[in-house]
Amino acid sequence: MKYLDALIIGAGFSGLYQLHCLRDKLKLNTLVVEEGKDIGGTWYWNTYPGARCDSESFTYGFTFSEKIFKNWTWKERYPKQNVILKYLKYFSNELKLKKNIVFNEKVISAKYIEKNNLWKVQTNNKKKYYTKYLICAVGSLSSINVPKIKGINHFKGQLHHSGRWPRKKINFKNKIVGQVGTGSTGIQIAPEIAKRAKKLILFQRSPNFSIPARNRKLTKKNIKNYKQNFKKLRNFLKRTPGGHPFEFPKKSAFDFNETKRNLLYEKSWQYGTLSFRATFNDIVKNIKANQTAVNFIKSKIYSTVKNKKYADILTNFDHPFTAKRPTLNTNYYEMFNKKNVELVDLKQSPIIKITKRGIKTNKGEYILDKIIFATGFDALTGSILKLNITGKKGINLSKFWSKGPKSFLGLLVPNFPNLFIVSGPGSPSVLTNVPVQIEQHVNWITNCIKYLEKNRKKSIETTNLAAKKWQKEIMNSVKKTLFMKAKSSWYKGDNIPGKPKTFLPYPGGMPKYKSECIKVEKNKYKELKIS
């Protein structure tokens, strides 16, 4: 049994920075509890072939310290999983964070004890911790989604989920591999498996839009430039809607004729990065402008994929571009020209069950050696609800969120005093370059706790009214976008059976969100309940 000022769950980007802020800046007795064997969070678990970040490397890190920023060198445009892990270890070593982290411990429950104003946290190792402040830094995309398919336990071959990839290298040589899922992960992993496997059979439910990443090694000039312009870059990232190194132009897609418009799309396509969606200012909010981007992407797929049947399946989009998470790829469409790659359209040929030998659809059975599920995550809420959190008056968070998450700014939840969430539902989170959002979130939480400690306050929580107002703000913001036009999207929880269908992240952009957070801080948290 241990008494703490603050306990942080998770040792990824958010948990590590939160530890530094509470331990080193506020001098609080702080501990991080981590399920894995080492730091890294998402980047500890996601070790599948081809795992990379889709934010440009020099933007994918902490900017609170110029020294830490400049002493680390990114060598590629998009860092690999193992390089991001090395970066986080470098960060952790610089600040000597590991001495306040316990590994191989999974939080199984957290209960608020009202009379003592303490959270009682229990782990799978039968450890108990009592803490005044509890911070969930469990990541937006960390609770894996293994689809409930009949017969899934009957398969005699190897079955893996991309989000829990084994540490031991998987041998694909001379193997027939079935991959289910073509989201961000699926699009990264498939070309790598296709290089090694005897055959790759890709089972696609609905196609995703994907832009070429154009990954490359950074030149000495590139590296010198981003390091010299540290302050300029930091300020720029903080003022863009998604925390990325690009802004939306003032020009509409319809300010140009079709020829000129397509030349500009081509320029963005050749450049790569997520900035393709900012070729024009109205792609993400006007359906007619969006269709011009859709038409261009379709033409690129048709000109790349030689098999017309496959090209038809890959362009049978059921949502506008950017209504689901846009992805980056390296030779994904080119991969379908390989003789060892087969594409199965699950809309035409749905999976009936998994058999001992493979996957059976309504058109036949596919005999497989291995099955890979690249089926994503129970986003934003899944990892938090698995913690089994109980607040005041015995209110369980799962029950309280049974019709959708209720929070204020994605940071605080009614009836759960001194519970803070980093990059949770109701915050920009997955719609941003995540480290930029994390830094802003952790700074706000740190300032809030500093205020409570300085003024000798016991607890803080949001009211139901403030949470309802914030949910209304989220829905008003999402109406100005095309997000709700996606028939099925994990942004809305559609990928998880029984999950309440509501838009999960805040879509109004980082600058607007940050101004709301600053307003609360300047008002000395008056709209919140402090005791």
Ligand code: NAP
Contents of the next structure:
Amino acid sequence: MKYLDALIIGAGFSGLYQLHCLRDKLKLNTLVVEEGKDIGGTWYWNTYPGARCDSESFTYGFTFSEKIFKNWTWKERYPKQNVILKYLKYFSNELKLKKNIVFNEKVISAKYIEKNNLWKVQTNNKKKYYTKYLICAVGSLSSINVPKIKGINHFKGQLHHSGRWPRKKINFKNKIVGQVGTGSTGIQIAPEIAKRAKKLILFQRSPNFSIPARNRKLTKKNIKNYKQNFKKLRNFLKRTPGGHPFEFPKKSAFDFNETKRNLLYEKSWQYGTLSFRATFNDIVKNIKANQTAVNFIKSKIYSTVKNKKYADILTNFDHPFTAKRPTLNTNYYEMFNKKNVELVDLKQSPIIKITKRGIKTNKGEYILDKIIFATGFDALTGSILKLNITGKKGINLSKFWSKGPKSFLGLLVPNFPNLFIVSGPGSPSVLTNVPVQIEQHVNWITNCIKYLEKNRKKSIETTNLAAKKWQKEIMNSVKKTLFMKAKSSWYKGDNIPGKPKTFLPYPGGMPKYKSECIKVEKNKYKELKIS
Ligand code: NAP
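Mind pulling up the form predicted in complex with this ligand next to the form predicted alone we just looked at?
Now the full complex is given, and it begins with the chain already shown.
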């Protein structure tokens, strides 16, 4: 049994920075409990072939310390999974974080003991911790979604989910591989498997929009430039809606004739990065402007993919561009010109079951050596609810969120005093370049705890009213976007059977969100319950 000031669950980006802030700045007795064998969070688990971040490397890290920022050098435009892990190890070594982290320990429950104002946290190793503050830093995309397909346990070959990729290298040589899922992950894995396997059969349910990443080595000049402009860059990232190094222009798609508009799209297409959506200011909010982007992307797919049937399947979009998370790719569309790649349209021929030998659709059985599920996550709420958290009066978080997550700013939950969530539902989280949002969140939590400690307070809790108002703000903000026009998206919880259907992240942009957070802090948390 151990008594702590603060216990942080998860040793990814958020947990590591939160540990530094509470331990080193506030001098609190802090411990991180991590399920994995090492630090990294998302980047510890997602080791699948092709795993790489879609954010540009020089923006994908912490900016609170100029020294830490400048002493690390990103060498490619987009960082590979193992490079991000190396970065986090560098970060952790610089701040000597590991000594306050326990690994291989999974939190199985957390219960608030009202009479002592303490959280009792239990782990799978039968360890018990008592802590004043409990911080969920479990990541938005951690709880994997393995679809409940009939017969899944009967398959005799190997079956892997991208989010729990084995550490041991998998041999694809001479193998027939079936891959289910064509989101950000699937679009990264497939071209890599196609290079190695005898055959790749890709099972697509819905096509996703994908823009060429155009990864490249950073030149010495690029590196010098981003380091020299550290302060400018930091301020810029914090000012933009998504924490990315681009802004939306003033011009509408309709300020140009079709020829000029397509020239501008072409320029963005050649440039790569997630900034394609910012070619014009109205792509993400006006359905007609959006359609011009859709038409351009479709024309690119048709001019790349030689097999017309495949091009039709890949362009059969059921959502506006950006209504689901747009993806970046390296040779994804080009891959369909390879002889060893087959595309199966699950809209035409749905999967009936998984057999001993492979995948059976209503058009026949595909014999496979391996199956890869790139089927995503129970996003934003899944990893938090798995912790089995019980607040005041025995209220369980799963029950309290049974109709969707209720929180204030995604940070605090009514009935759950001194529980803080980093990048949780109700915050901009997955709609941003996540480390930028994490830094803002952790700073807010740290300042809040500092206030409580300085004023010798026992606890802080949000009210139901504040949570309701915030939920209303989320719903009002989402109306100004195209997100709800996606038939099915994990942003709305559609990918998990039985999950409440509600828009999960805050879509109003980081500057607006941040100003709300600052207001609460400046107001000395008056709209919250402090005792
Ligand atoms: P995802 O976007 O949820 O995609 C899951 C894919 O699996 C979709 O194509 C989905 O089809 C399909 N699928 C799910 N269940 C299925 C079933 N029962 N049968 C057939 N197909 C099924 O998951 P993800 O690709 O892992 O990405 C999740 C998020 O992680 C991304 O949106 C992104 O935010 C983040 N991510 C980022 C990067 C990066 O930065 N490079 C890389 C990977 C992931 P439907 O579309 O029809 O549902």
